[in-house]
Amino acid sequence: MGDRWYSEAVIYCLDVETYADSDGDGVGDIRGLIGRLDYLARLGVTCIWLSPIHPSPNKDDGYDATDFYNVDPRLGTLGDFAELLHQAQNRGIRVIIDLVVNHTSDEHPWFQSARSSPDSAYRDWYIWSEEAPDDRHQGMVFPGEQNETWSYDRTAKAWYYHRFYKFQPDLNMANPKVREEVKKIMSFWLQLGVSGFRMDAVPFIIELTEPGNPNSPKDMEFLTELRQHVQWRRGDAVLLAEANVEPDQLPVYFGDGSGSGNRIHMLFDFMLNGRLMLALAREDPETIIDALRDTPKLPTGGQWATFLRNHDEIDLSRLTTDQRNDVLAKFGPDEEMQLYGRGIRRRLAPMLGNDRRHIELAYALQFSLRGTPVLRYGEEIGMGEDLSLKGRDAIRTPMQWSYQPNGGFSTAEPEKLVRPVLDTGEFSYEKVNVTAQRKDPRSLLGWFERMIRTLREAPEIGSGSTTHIDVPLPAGVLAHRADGPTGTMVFLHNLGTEDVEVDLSTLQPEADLPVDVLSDRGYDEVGKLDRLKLAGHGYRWIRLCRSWSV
């Protein structure tokens, strides 16, 4: 691939301490992610997303770091992580890494030494103010387990920001030794061999917080100036940046107006992520109909990047309080499979009933939509969650590798596990794991690794467009298209129960030899697109012409 090749990628997002084990302390590490990589390769993965590898306190999973040039010693070496990204390069697989630079963990030298002294060369590496800043008790990520944004230190006897928890202190990104900070951060990893980095709390680095101001500041250039020097250090570099703001400002953060991006390369598609569990909540496409014809356009290089599960909760707040309810009467029912009042901590297979058609529909669907993919560790085998963890943690689970003791994530004694396996009802280890659907070929599994391979082969999916059928439909149906320079693909996705019969003879003049490359059954001949049957929760991708001149 080119330096575009994030535009067709299929990105995995893992945690390396819930991966696989490699010597038994009961802690994933990056010598039994090594151990792993072929696994990955056959599914068809080309990149992978590493949650925080930093050495950490662990207060907050790794996002609380105490050192940005190294690797936690529960994970390994700076040496294994080499290896990591030689031995994932040998299978044509990229490896990005989370870059929390938005805070630093209080234990940080920084934080240490800032808060011993206002003549600290660090002091002004934080946020501080003498008196407590009247909105203090505004703009906490985590309301209910938060309860300001500011905290008074008795040592430094001032009180500090912090965006996150009180032992996250924020980082001064006014400050330009920071800033120069941040990019010799970037550099050191990227020289390493890294393809990049997924950017967590974007943004709060680029906000500018001034005690008392709720509404402080947003320096965009100041991701201008990082994708510049991502650019100059490695050309095919890519940031990946978690900005959750409204629509209206999304095109900002992709670049200034210029019609080229000069920003952030990829963004979350969050506005999409909730319409399409409101979506399946409803059985009614409508709202991705919405979510195709507002999306913003993007500048050259931009790419979104879709999502049904990722790391943290299924985030509902950009729905309207009656779609909100839609979506948690249907998926989070019970309090406790909620988080923050806005949010569902859950994985999908459980969300659907753990219902195969249910689900091969989800992923047929996010895989078909514009942008590039990311898929979460486990859902290619249906895994379920632990609500018994707190918070996030219940989708945190160690990987079902095989029927072995812990599921094969390790040898350790179970309470010395990172965390519990699943090891009762339905998800458990011993009836979901790699191994079992490894010998099935009707497996999830398998139908995941065929499903990616079918997308390496609609290139127009990631670098095209992608456009809703605007025709009579039956009830439930959403069908799409997506146009590149290899052709054209065409997308039917039934969200409903009824099996229907859809009329696409409009294409017709369009189709040279029409075939599904893609179904969730055999079905008859595509013929003149005139009576495609579909079942209920059915899908058929087809490939409606190819361009030979590319």
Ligand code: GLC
Contents of the next structure:
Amino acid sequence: MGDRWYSEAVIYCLDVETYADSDGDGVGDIRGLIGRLDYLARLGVTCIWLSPIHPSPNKDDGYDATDFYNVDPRLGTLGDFAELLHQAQNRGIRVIIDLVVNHTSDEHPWFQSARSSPDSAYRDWYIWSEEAPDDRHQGMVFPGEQNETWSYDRTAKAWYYHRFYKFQPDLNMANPKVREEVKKIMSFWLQLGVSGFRMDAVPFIIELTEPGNPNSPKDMEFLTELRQHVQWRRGDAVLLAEANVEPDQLPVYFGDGSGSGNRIHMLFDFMLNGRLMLALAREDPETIIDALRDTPKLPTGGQWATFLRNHDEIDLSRLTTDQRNDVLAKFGPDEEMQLYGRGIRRRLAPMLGNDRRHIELAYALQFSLRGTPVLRYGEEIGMGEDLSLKGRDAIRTPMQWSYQPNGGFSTAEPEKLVRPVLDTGEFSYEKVNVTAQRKDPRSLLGWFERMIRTLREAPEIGSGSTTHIDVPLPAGVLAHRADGPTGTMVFLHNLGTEDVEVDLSTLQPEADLPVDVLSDRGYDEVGKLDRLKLAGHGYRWIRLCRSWSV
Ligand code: GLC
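For comparison with the form predicted on its own, produce the structure of the form predicted in complex with ligand GLC.
Up next: the whole complex, starting with the chain shown before.
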């Protein structure tokens, strides 16, 4: 096994408020989540990433904190959180939390004080301008929902900067006191026992904002400082960053302390996310092959986090217009499915027409590609979205546990629920729920359990090197391999719908006892690797050889 736990982890992301409600008030809570840890252990995930848990007016799903040192009372207490860490640890599950320190809520006492007077001790914790900055209508993250990045505050009698919504004033990271506070916040949660942080909005945290300059400089050294701090406090803690930046910028985020990364450990692979969607839409693996070829080399300890779905829209902004249009035409044809002119606010199962074979193919592919897979709650049972909800809420409906009212999420009256449970159509909780799937080994949930178990027996996927197998293949088929000290895995995925036969006999000299360890159906023996059958939307994970020396 590798030294770095996160390289061989399976991360499951969930929002406490929509996961399980233990006290019947309509809001999911930490105690509810504790009650579901056995479910997560059985699923095989090794780490959970919690969306923001801090007290918040909740105008952006908790990404607007009013106190970084507490848990929102709607979700429970700090005591409940400590209990969660203990219970998760007993099951071998680590917990990481969202750390949203680019901004606070405008209701945070720091901002309230800052705006009240130029003499406030917190005035310089935020970013102000006396004049209206020329670039105030540039750089919005949520176009359509947000029309400026600088707003005038009447109490402060000045303009303040907010990269996101108006109610999320940016903290001033140029101020050493703010930097110290961020470190203190991290220390606090590490001391409680979290295994690290999903760092929100990292490119903006390090921005040294200058009014009127839409391309303000960035202070990458702050990331080096944070990494060092975190590592001093807890050697195995991990930073998993959201940095949806140009690909050539990514290595800078990993940092290079002479070959061993000295900044962020893990970055979400946004590029791959868009390319996976494109490959699925076009039934053509070309863009994934490109991704495998041109991904920058990572420093030791650097790792990608792969995903198909997360809590936000699928961001297609890094694809070309043609590519984006192909994905939209296939997976988000109606305007109501699209968001901010760049993305799709849907879950995967409905995008793939609830076609079980296609869903398996997509997830088998994501989980077999280099990096640590991140799985969004509900995807393991094939949940759908609710397009009648606004914006990204469409994909944030409560977890569907059972046939009971509210899908077993809560015993509250439906109108009290934090968000409505999907109760109509083919994705309603009566059709898609954990209880039903748990009883059926052929269910999607049963498949995810098997797939994750198989993945965990193949550490070369997370810790090894992944390359494209460049041999002539039928259209639509991707062949790749993962090599590590533990051996070699070979993967075939057919993005097309035709049944095909694949010849991988060039690999035969390396194979000791090649065997299918996961496939969409029972295929004939692997044999000499020269006539490998592969159904339309089929996949085969083949263990080529196992190194017995490790
Ligand atoms: C990140 C989060 C998103 C949130 C935003 C502001 O992009 O993923 O959900 O709205 O930051 O904090």
